[in-house]
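What follows is one chain in structure tokens, specifically the form predicted alone.
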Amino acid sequence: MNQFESSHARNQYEIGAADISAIVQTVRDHKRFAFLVVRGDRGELQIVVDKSKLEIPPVGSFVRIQGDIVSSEKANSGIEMQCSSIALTSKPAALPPFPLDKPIEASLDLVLDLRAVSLRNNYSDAVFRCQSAIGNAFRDQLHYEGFIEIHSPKLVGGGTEGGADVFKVAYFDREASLAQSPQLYKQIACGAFGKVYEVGPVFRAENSNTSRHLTEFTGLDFETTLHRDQHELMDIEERFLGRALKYLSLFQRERQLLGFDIPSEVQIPRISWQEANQLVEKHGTSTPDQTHDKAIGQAAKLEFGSRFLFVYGYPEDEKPFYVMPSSEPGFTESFDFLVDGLEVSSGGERINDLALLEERMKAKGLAPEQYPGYLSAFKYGMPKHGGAGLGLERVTQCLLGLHNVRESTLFVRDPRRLDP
């Protein structure tokens, strides 16, 4: 057991004396006691009040709660606390606008506009409790792997990969832009240090409002030295995916609040892109109002019985310059991960040859006198590496069975959205 799975064990009330901070969530008047149901750093408790002595809070008040915690065949976790002083810490000047222990009913963007409130809601809280537990499976997996942690710039003199989808910031006397993505950084910081990972923001000038695309949202990058080909980048994939859904697997409370499973082993079928596209055909899923990764996805399900799947050599006009082609002329060394048709992670080897990144450079329509900070690494010499980068935001929605990647998002950044 580790570090996250042990403090996660401890993560609950323990019968005997207690002094806890909490929010009331629910009050139950009844004629002598009172049932409230707060929840603190370590869950929700059932706390038992008698009216003759204390004063009752309202739902949405912070509070310090003194007692003993005892048994109880009553309280749904089995055990509740006999209260014997309760502080005010904080009283609400309004009740919350939405319940704290139920699923909330309003629309998308009412719950984004009143953030502070929504977020502790039960259900919002679980969402979050499950993202910090991808992004420390992440970490952890990567660290036990032996990589490194990078922080790249954000500010940085032009895209990462071209084209018009960048925010432009003034920077002193001259235009810089925000960083579509560590890329660039991560492949130099990988000629120097072999492996490489970064947790960070990622920003996307894309006017896009769907359900699955942000303005910024948080990426979980890594790159690395590769000994074979792109499919060693897919199993360091597949073991963080495993790892993430083993942390998962002890948020009980949560997993029943949202309604996801967890599946018992992660094999995650590898497919190239032809064959794909022959899957699709051979199960008819293309329809007109979805994706082709969806068709892809739902044909994946039928003929593999699952919702993970890698697809692997894209043809070259689908990626950026930096992706190895393949010895298939027109195609790359690249795959994407799906999950039930939706790409959360795109990756692939990279070129270490100089001369064939500025060739690539060029055909994209990219001066590569533009990057002498990036070509300057292969100037001097670059190992056979490759790499990946996965949404957080994404990935959450997806094994959490999410309708809208702003579900599993803290602030929302999306074309029509900057406050909260």
The other form holds:
Protein chains: 2
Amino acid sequence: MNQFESSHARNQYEIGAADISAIVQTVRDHKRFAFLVVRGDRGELQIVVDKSKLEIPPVGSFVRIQGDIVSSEKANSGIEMQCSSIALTSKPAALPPFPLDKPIEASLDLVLDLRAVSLRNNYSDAVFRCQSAIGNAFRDQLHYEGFIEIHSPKLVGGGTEGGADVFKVAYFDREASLAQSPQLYKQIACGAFGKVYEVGPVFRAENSNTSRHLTEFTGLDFETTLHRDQHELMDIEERFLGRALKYLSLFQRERQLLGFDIPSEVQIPRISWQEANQLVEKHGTSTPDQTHDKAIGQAAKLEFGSRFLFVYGYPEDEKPFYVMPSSEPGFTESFDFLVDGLEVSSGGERINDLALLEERMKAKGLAPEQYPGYLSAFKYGMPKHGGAGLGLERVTQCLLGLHNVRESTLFVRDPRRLDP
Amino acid sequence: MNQFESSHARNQYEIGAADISAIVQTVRDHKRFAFLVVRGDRGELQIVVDKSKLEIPPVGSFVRIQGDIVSSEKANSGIEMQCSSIALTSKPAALPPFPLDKPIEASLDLVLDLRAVSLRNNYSDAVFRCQSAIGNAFRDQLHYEGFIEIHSPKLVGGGTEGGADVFKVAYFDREASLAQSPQLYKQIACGAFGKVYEVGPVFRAENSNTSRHLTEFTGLDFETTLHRDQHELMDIEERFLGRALKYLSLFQRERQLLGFDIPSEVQIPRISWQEANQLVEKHGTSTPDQTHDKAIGQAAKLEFGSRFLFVYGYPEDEKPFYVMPSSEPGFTESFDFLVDGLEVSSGGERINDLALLEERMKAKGLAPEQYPGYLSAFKYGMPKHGGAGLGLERVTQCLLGLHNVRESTLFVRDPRRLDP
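Cool, the form predicted alone is there; where's the form predicted in complex with another copy of the chain?
Full complex below, order starting with the chain above.
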């Protein structure tokens, strides 16, 4: 049992005296007793309350409950609490506008508008507990493999990675940008420390209102020295995914609630960009109303029976300046990781030669003189290296089978939404 | 041995065939053999090269080295590699302007200007390996205690926490702010999940150029339901610190290099704000050229022999609107954590009553109508709760005994510095 598993096991309710802080999810009122289901930070618990002695708190209120947890054949979880004291911790001014223990039927917009209270719903609770476990799996896996964690700045002066989708910040008497990813910094750090990862926000000023785009999301990034080629990076992602699924398998209540499956093994097909296009043609999955990635995902599902897919060797014009060119002219040592045809990660080997890097920058319309700090790493030499970045919210969406990435985003940021 | 310790142990060099990517730190040239010290992602290693068979790479270059690691009485670490192949992974255009294996004597400004290469110095390497371990300790401790990790947005619409030090962002046709901390979001999340933590950037548009201020740093934040009072929060910080020191005790090479001590136990004195002021008077540590916190730190050192100190019960006008008032009028249920008189953390119990919260907002000159998302959490009730935030760079600075917080910041952001 590793540390994640033992911590998880430790944080369950146990038989014996207990004193918990919780929200009241449901109240079933009987003649002498009331049966509450409350949710505390160790999950749900049934509470038996003697109405002759104690007052019943309203649904949605926060309470501190003391009593004895005993085994019970009637309770779903096999345990319940015989309550000896209940105290409201604050008097709510209103009842929750959504049920706490059933899927919310309101529009996603309303759910996000009232995020402070919609997050108290069981299903949201399940999503974000699982998301936390996925983030843990990422860091545990990389730490296990000898990576160290870095924190690179989000306020960036000088040149960005390219593309117009950059937020501008007033920085004293200057202008700064918000980092579109930790790319340039994690490469510098890779030159210093060899193997690095970062978990942090990334910002995209893209005016897209689709079910898969956000203007701010959580990047899971890593960068490492390479011995062979970019397949080492796909190996790392595969091992991360295996660990994430192992952690998620502990979340039985959440899996039942959200209705998602855990594949028993992770073996992800790897095909070249050309092979992907041939598969789309073979299975006829290209349609005008969906992205090319979706068509590839459907074709791979038909061909391999796999929701997961690596596509590698993209053309140069589809990838940023820092990606290593392949031996085949016009192509690159890059890959995407698709789940059900949704891109959840991009990565690849990076250029480590200063002259080639400057040449590729210019070809992409960037001015090398705007990147003195980045390029100085290459001036003093750089190891053969590569890396990848995943979007935590998209990974969560895919593994949990959610329809919209907003469902796996704690507080959504898109072109229309900046609150709460 | 917990997971951190076993991962740490796993990532050391072992006797046997090896294939490593590393930077050449030093070259000692003898008649037939050359002795290199290289640093790969598993640390330093002495390499023995037969000059009749292999070419010696320049200091500062990146190499891939293959050979056999054998035990050696002559090498400091007890092992060395008999090298069978060396290949340069890129040809550096210049030699590093700093030594890689000795403290850099240049000014801090120059070191930060040339961060891409100064990070390759041994001492920097040691600092950031330790910092990664401190971050690991924070998350491991909180996960062990049943907390889940959240990711709150850094782009914020509407009201911020107060104070003028907010960066403004052009957000499509609107204006957004950069979050000064995850405060308001972690409170909302605490209402949903009970125990939450976050590791992420925080932004302060403060025009201060001191040795302890940054405009962007890494916040270690947590928020939890409370049973008793804010001493539960100090308990958590104490346990985190204990775990951090335990992890750091594994880093023998880094401790030797940086020359810092690990206290054998963590028992932090806790005194009230009034008691702190009395101590300053008693020991006469208040001087015009240092902060009041420094004076308190010196007095506590004289009184308790402790570098670490909790001061609790600050006056209302020194703390933000959301801090719970004490039973003693004009004071609050808040605390600071000082190390050598440097504030590395602030925390406290929070107000969980809507009416009181709105009253305190108004008293601090904030308009409640600018915080609809935050206040709606309180409208539907909130548990008794509190939390704290630590600055990772300051914690690292203090534990490692560094003079300036910039030394423990990977890429520094202050009013004058936005690059690299």
